[in-house]
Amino acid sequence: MAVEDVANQKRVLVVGALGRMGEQIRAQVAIHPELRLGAALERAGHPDLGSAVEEDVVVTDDVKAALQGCDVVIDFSIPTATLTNLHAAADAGVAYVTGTTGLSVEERAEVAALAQRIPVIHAANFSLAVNVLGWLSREASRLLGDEFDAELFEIHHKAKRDAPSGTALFLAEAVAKGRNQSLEDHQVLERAGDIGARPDAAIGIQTLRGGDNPGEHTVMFVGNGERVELIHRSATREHFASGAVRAAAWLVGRGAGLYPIDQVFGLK
């Protein structure tokens, strides 16, 4: 690459870098043609804070310093470290991706508040066969109406703290959409004892916890006699780096706000 390519490049900083999620995140964004890694930031006590991750690039538990020089920040990580290095990025004017998800009601205000004075993208889920997912689960359920009932089953590694994951309360959401309903007045997250007949517009959510899967997510449209059933299975992390990467060189460069993921990937 040209040095005058490399000078043009974006600089992200990478929350959590050394995760999972972080070292398939650096990985993408070392092969994407208009970002570089340019900070790494992990939880203070890490035991490999100081190591250097890239010869320029060493890991830190300062977000002040890590936001230094960099456009970007890329965070997978858990409510209280993302809305503290949210407000950090605020102050230093950095634009925001993030796919943390179990935020509360007031954490979610409060991101969106966090977002008048930067350019943030907040989404459950950044893989874009699983944003198409979303799409037709909602037009599924436009289309269907009230003949079909919707239960969405999920199941992921044993390591995932929130229940039902993002993920699947994003795809229950887009149910609801499709049938001008709101979730949380339908959503039904358990069934145990005598709980009678499934009530009428009720949205199912199952969810399984084991071993190292990624992630997988089925939408079920039941009715009589037939049965709709829309999946995606995640083999790896990788299409989740992936689009978060795309979405933070999407976002550079943008106004304050609150983007969608769809249009990100040109979904309406």
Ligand code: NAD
Contents of the next structure:
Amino acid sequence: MAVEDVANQKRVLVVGALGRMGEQIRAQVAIHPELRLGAALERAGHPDLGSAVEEDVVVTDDVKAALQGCDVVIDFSIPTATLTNLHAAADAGVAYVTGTTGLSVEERAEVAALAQRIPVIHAANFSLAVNVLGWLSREASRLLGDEFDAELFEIHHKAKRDAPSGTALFLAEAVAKGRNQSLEDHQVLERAGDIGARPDAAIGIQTLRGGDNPGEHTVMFVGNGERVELIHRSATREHFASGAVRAAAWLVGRGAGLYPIDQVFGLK
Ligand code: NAD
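Previous: the form predicted on its own; requested now: the form predicted in complex with this ligand:
So here's everything in the complex, that chain up top.
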């Protein structure tokens, strides 16, 4: 690469840099022509703080120092870390891409408020295919109507902290939108005991956990004597990381605002 191309590359701060996704993000940044790793942030007390992830990048827990000289943050960590680091990025005027899931309604509102100060993308899933599945789920729900019962299930690796997955909630939201329903009013997250007949408008979400599975989601529309199933299966985390890195390159230089991932993929 020419010296001027390297000089023009935007610098990325990776939050959760030594996590499962952090490792994939660093690998995708390394091969992106417009981006380079600027800093790597980890939680206080992480045993590998101070180790080098690249020749000139050492893992730190000091967010203010890490933000210096960076153009964009990519964060896949935990909700409390995302909120803390997003505040710091807003103070520093640095763009922010995050895929952290499990945020509460209040935490999501805080993300939206901070996006009035800097450009932000927060997506439950950065895979192009999953975002297309969201679109298909909404349209199937709209076209099949209330004669078909909507049920979703997801499976993820056993270390996943939040349930149901952010992607399952995103897909369930798409189903609800297709029927002009509120997901909050109709989601059913647990079934046990003498639960009686299924309410017609219910949107069921079942969660499985085990092994090292990076994520599978099935959206079912169950009718009388027939069933439609829409399925996405991840075999690796690479496509999540490449989508997030693509979003980061897209976001640098834009005005403040909360941008939907669909816009990055041109799905609207
Ligand atoms: P992980 O546990 O492997 O990695 C999280 C990392 O964040 C860890 O290294 C941890 O030490 C670090 N961390 C925790 N607190 C921190 C802090 N205060 N500052 C900096 N770093 C901190 O988890 P993972 O599998 O990489 O998943 C991370 C998140 O990304 C989860 O919420 C998961 O659901 C989500 N995820 C989203 C997508 C998507 O496409 N949106 C895809 C996969 C995973």
